[in-house]
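Shown here is one chain on its own, the form predicted on its own, set out as structure tokens.
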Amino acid sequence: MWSFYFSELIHSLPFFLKGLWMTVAVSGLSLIMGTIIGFIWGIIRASRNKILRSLIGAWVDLIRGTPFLVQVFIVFFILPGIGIELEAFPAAVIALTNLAACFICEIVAGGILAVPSGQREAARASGLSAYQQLRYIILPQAMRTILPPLVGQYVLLVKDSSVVSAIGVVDVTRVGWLTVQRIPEGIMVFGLVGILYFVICYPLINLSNILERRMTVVATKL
């Protein structure tokens, strides 16, 4: 019986690969847009503008303090009540982008604030504009602090993408749930699901470790 289930699972591999591609598509789009938005929010979060800083901080705290599943349900099921109807895929991308942006915002803001105040004062004394200070002085130094946790956060967000299967996105998790109804061998089916997530996340984990080691070496040299 076990060998029969295994052969059936092998025959289902193309279905799993399509689900894997959907996971990559949802995660990839969300991480790209979430990174862009997160950097903008993070820069504002570390700025002197108290109003914008407080508004973004309140939104970030709200999103980080509520379950991602609830956020996905709000985007997919609640927004149509006010006239915003979305298919499952764009709803998933919007929800995951928002989640990514909020976590990345805090990482970026923390990295910027970690730059010694003396560097900012020296930049201002040199007559650099606020944009020039950010581009040439603050961000290059902040990236040493930002990059390792940023890549680590990518890994967590890829795993969080499994939640979007709850609204019908046929990602690799959804494929696992559909397959286990036909092949009632949960350990085998979801073991394969876990392996496929590992295939996506392992390169990011390695990249995070490499960046962390390099940044540590740079810090010790300084």
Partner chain sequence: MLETFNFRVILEYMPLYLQCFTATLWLSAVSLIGALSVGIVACAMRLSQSRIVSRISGIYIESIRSTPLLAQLYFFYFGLPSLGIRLPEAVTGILALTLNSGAYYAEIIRAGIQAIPYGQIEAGIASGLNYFQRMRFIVLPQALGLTIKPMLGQAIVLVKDSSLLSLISIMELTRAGQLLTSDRFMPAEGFLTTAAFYLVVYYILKSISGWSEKRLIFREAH
The other form holds:
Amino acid sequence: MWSFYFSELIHSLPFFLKGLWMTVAVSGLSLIMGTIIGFIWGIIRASRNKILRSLIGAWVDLIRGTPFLVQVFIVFFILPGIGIELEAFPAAVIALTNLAACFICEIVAGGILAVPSGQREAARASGLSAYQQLRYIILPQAMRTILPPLVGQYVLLVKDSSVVSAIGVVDVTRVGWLTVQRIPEGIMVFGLVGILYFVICYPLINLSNILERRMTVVATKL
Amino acid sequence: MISFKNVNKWFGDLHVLNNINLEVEKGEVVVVCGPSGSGKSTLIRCINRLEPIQEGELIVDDMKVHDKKTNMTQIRAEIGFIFQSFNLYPHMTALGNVTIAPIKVRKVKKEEAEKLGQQTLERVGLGGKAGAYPAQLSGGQQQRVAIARGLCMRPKIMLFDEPTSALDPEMINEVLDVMVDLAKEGMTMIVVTHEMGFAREVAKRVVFMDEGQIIEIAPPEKFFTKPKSDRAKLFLSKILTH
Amino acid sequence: MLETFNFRVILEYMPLYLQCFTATLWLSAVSLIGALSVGIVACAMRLSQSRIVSRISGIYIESIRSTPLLAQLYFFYFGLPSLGIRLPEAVTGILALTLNSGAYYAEIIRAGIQAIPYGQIEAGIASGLNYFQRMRFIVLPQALGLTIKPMLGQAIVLVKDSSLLSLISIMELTRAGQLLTSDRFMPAEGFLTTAAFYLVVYYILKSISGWSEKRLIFREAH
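Please give the corresponding structure for the form predicted in complex with the partner chain, as opposed to the form predicted on its own shown earlier.
And the full complex, kicking off with our chain again.
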């Protein structure tokens, strides 16, 4: 029986690869947009504008304080109620982009605030504009603190993307769920699902570790 | 009290202790100096086996430190060790730092240990700082607490590994004063330091090391004014210009 | 939207919500205790002198960290029955949450222990403290101080992660929102109420985290 199911599973492999592609599409799109939005929010969060700062802070808290599954349901079921019809795929991308932006915002703000204030003062003293201070002095230094946790966060977000299977996005997890109805070998089916996630996540985890090591070496040299 | 006989030690290919022979008597104060990487810290770290030696005999208070079977706990309890970077326990107060070993190793009662700890802190001039955490103390004060921590075990020997080199200049003397008092009370001490004033005042002998070897052993007056070896002359000319 | 927001339905379902909130709390609490125990054991194994023991723990930690919790949950939910092991859903859920968070706790504890400067251990050795005394009085109290914040952070993640148990039809907070959606088609009332309950837990744990940090005065030394 086991070998029969195994060959069945091998035959389903193209289906799994389609799911893998969907996982990559959902998380890739969300990561790109989430990174851009997260950087903008993070820069504002580290700025001196109190109102914007606390608005973003409150939003980040709301998102960090609730499960991603609940957020996905809210986007998918509630936005149509106020006139925004959404397919599962865009709903998933919106929810994951927002989640990514919130986590990345905190990482970016932390990185900017970790740059010694003397750096900003020196930049201001030499007549650089606020934008120039940020672009040439603050951000390049902040990147050292930002980069390792940023890549680590990407791993978490790729894994979180599995949750969108709950609204019917046919990603790797959903493919596993559908397959297990037909091939009742949960260990085998979800073993394969696990391996496919591992293929995406493990290199990212290693990259994050390497960055962490390299960045600390640079920091101690300074 | 302490006796090195043909002691050798390697870190990989690096010969950090090269055929060391040295006798230190009870009540004697010996200063060890030399350029960085000369093996002087390793020399004293071997005495309580923070570093094991690979060849030769090392006998401390009639106990064989070179023998792997020797139980080091008892020997370590009798040797106070002062680190360059203090290594105070940051989660304990000054009093907690000085009483933990007496309570846990010597099994002294807590009240007794605290009385002794308070007395010892007073002895290093920090009677009023018993409740302070290391982070609330200056470097000089932290190092004096570290010395009190060593003294609370009523040690027979005190070892100092560059005790003042992590300190700001204005704090060096408060630590050296405590060490001078200790020396005058007859404590057996080996001190790795470049503080020549201290060496002149209390050391009986100065041991000069370079590249893992003992190059010269002489009384401080003689060593500082008429060193025999060229390497010692070079070394002294460098630290004197500072 | 607010004028159509039906507070009466929320009141009507409040007993169900409270019951589900309690379920979320105890499911999380049991998993948290389990995860801490697994984490301590896995960390001790990871730091063991024996290569094999350390390697086994490493494989466990890495495979958990590079796959999503939802895939792990399905792995047990569909996999255990195919091995002939039938467990109540709640037990399967707790098992998955425990093993998942356990791997993260192992890494948090390891980071805490390894962050203690070696000089601290040497000072302990020099004053004659034995291995267990050094662990008990010097390493662990400091490691606890360093790890209390990430530990509470992981506890927040664990509570949120428990929402995934709704997908294997365990009655808990997120499931309550799903019921309100399917019974009455009121997703806004359903999921926003669910979110509010999670936020209560989040803000409580977050303020404990802030408070504990202020109390650990000695941390300034690092």
